[in-house]
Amino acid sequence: MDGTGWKDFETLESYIAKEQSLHPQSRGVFSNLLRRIGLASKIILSKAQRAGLAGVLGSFGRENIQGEQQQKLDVLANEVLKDTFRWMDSVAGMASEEEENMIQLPPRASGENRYLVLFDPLDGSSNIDANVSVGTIFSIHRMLSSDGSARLEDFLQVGTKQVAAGYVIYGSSTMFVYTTGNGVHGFTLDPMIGEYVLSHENIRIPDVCKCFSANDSNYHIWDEPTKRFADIVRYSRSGRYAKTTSRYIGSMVADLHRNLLYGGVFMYPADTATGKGKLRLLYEASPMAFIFEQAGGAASDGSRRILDIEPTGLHQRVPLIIGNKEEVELYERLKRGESA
C-alpha cells in the first residue's frame, strides 16, 4: 500500500479478462456470461438489502415445484436472473429451482457458442426475514444439441461436464466465488466502487475438520452408518476431531462457504423413511461439488461421487456429504460397512 492509502487490486472484470487472454481463440462469449452473473448478483443484493423497506419480506403465498413455500425474494431473484440471460445470444436455455420446466430461448443467427445456465436464485431464503446470510448458486454447461435449440437432455449432464459453477453469498460482505476448472477464486464486493475485488485467490479447503454442519434434529431418521459418522466427528475428544465444533446455519451457501474457508464437513443425508435426499442435484449438489473438488475437497451421496451421477430429471434430489476429503472418505467407508 502506498502513502495515499491505495493498493493494487484486481476486479472480477479484469480477472476474467486476464483468463480470457490465455485463450487467443476465445471471442469472450463465456467471459461475458460470468460478468452478467456478477451484475445480476448486485441487483439481487440491492433488493435483499431493501427488502424490509420495500415490503418484499415474507411468503409469496404459493409453493414452488419443490413443494416449498416461495418467499417474495425467491420470486424477485428468479426474475432478475431470467431477465439477465434471456437476451444473451450465448444462452440457449435456463433451468431454475423455482421453475417446473426448462426455459428454452430461441436459436440465434449469430452462431455463437451456446450455453445453458442452471441456478438456485436465492438459497436459504426461508431465513431472510431473520437477516441470515443467503446466496445464489449457478452452474453452466455447454449445449449438446447442434441445432441451437435446447432440449431436456442438454440439461441432464453429469457434473463433470460443467464448464463453470459458483455462488454469491450475501452476508456481512458480499462474495462471488467461482471455478472454471482451474482453481476456485473469491471476489468481495467493494460497496464504495461497486465492483467485485479479488480477495481469495486459489482457495484451498484447510485440511482440518473445524466444523461439522448437519441438521441434528434429523438424527433419529438417519441410518446407523450416518449416526456413527456423526458421533465420531462430534464426540471424539482426541486427534483430528478434538476441536471440531457443530456449526449449522440452515442456509447451505453460508454453511458451505464457512467450511470451504475454515475446513469441515456438511451433510444432508437420506432419511430412513423415504431413502431419499433433500438437496437438488443440478442446482445445489453438483455446482458445490465442482467447487469443493477444485479446492481440494470432495463430495459424495454416500456411495458415489456427486459429479459422476447421471441426472434423471431437472429437480432430482440426492443425499449430500461435502467438505474435506478425509471426512467424505470416512463416511463412504462406514456406509460400506467398513470400520472407521
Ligand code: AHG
Second form
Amino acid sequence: MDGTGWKDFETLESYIAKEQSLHPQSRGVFSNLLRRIGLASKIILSKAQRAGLAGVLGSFGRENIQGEQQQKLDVLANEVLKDTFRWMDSVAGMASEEEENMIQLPPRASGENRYLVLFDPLDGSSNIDANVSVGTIFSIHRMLSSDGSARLEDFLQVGTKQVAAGYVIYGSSTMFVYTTGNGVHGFTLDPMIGEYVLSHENIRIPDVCKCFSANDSNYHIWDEPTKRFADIVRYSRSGRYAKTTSRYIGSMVADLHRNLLYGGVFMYPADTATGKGKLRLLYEASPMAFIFEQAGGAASDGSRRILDIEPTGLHQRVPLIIGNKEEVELYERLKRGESA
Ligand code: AHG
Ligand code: MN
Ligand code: MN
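For the form predicted together with the named molecule instead of the form predicted on its own, what are the coordinates?
Every component of the complex follows; first up is the chain already shown.
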C-alpha cells in the first residue's frame, strides 16, 4: 500500500505460475489444467447468476445415473466442464457425477495426455431454485498407464494418489480453493477484473468445534454410535462442545467451506437400512478429504481414512465424517465400541 489505496495482489494465474516455477522440469501442462478449471467456473457462475432470467432454473426432467433428479444447471455445468477438458492435450479422460460412464479422450500425438479429471459439476443443486450457495468439486489424477488411453482402473485410484483437488463455491462471493499437496489456498473472484485473487493463503482449520453439520432428520436411521456422537457434540454444554452450534445448508461445498474456516465437523453417515452413505467417493468425499487433511483436519468413513479407500466403482457412495481431527477420531472410537 503506498497511500493511494493500491495494493499489489496475487492472482490464481500468477500463484499457479509461481508454484510451477518451483519445479523447473515442469512444462506447465498441469498448471494450465488448473487455470482452465478457473475459467470453466467463471462460465458456470455466469450461467448460475442469470439462471432466473435465462430460464435455466428447475428440473431438467431426467434422472442421473444415481437416480437423482437432474437440474438444468447440473446439465449445463456438466457440459461446460466437458467442453473445457475435451480439447486439452493434457487430459486423457473425465468422469462426472452426471455421466454414467467414464469419458475417454483419444490419445494425442503430443503424448501429453497424462491427467484425468473427475468432477461434481454442481454440488447442492437441489438448492439452486432458492438461491442458496452451490459449488463445483474437482479431483485430478495422473494416468497409471503411459499409452494415453484412459481405462477404468486409471479412474479407480486411491485418494492419496490425487495430484490436486479443489472446489469453487458460488456464494455471496465466489471462491476457488485448491490443494496440490502443498497446503490449501483460497482465491476470491474480483468481479471488477474477472480474476481470482489470493485471499486465503495456507488455510488451516481452527482447532475448535464451532459447527456441527448433519441432516438431523436422518437421526432415526443412524446407528447407535452415530447418534451418541451427535448427542455429545450437540448437547454437551461444557468443555470443547460448550459453544458448538448446528449449521446445515445442504450444499456440501458450502457446509464444508464454512467448517474449514470456522472449525467443526460435517457428517453424512450410513443409513442403517442400506448400510450405505449418500456422498460419492470420487467426486465429493475424496477431493474434500484431500483438502481437509492438507488444512490439518481429517476425513473418515467411520473406520477407514477416506483417502485410503480403494474405489470399486465410479459412482461408489461412502459414509463420510470430515472436519477437525479430534471429532473424526472421537467418531471412530465410538464406532469401534470404545468409550468417548
Ligand atoms: P449434489 O447436489 O451434487 O447431488 O450433492 C448433494 C449432496 C451434498 O451437496 C449435500 O451435502 C447432500 O447432498 C445433502 O443431502 P440431504 O438433502 O439428504 O441432506
Ligand atoms: Mn454433490
Ligand atoms: Mn452434483
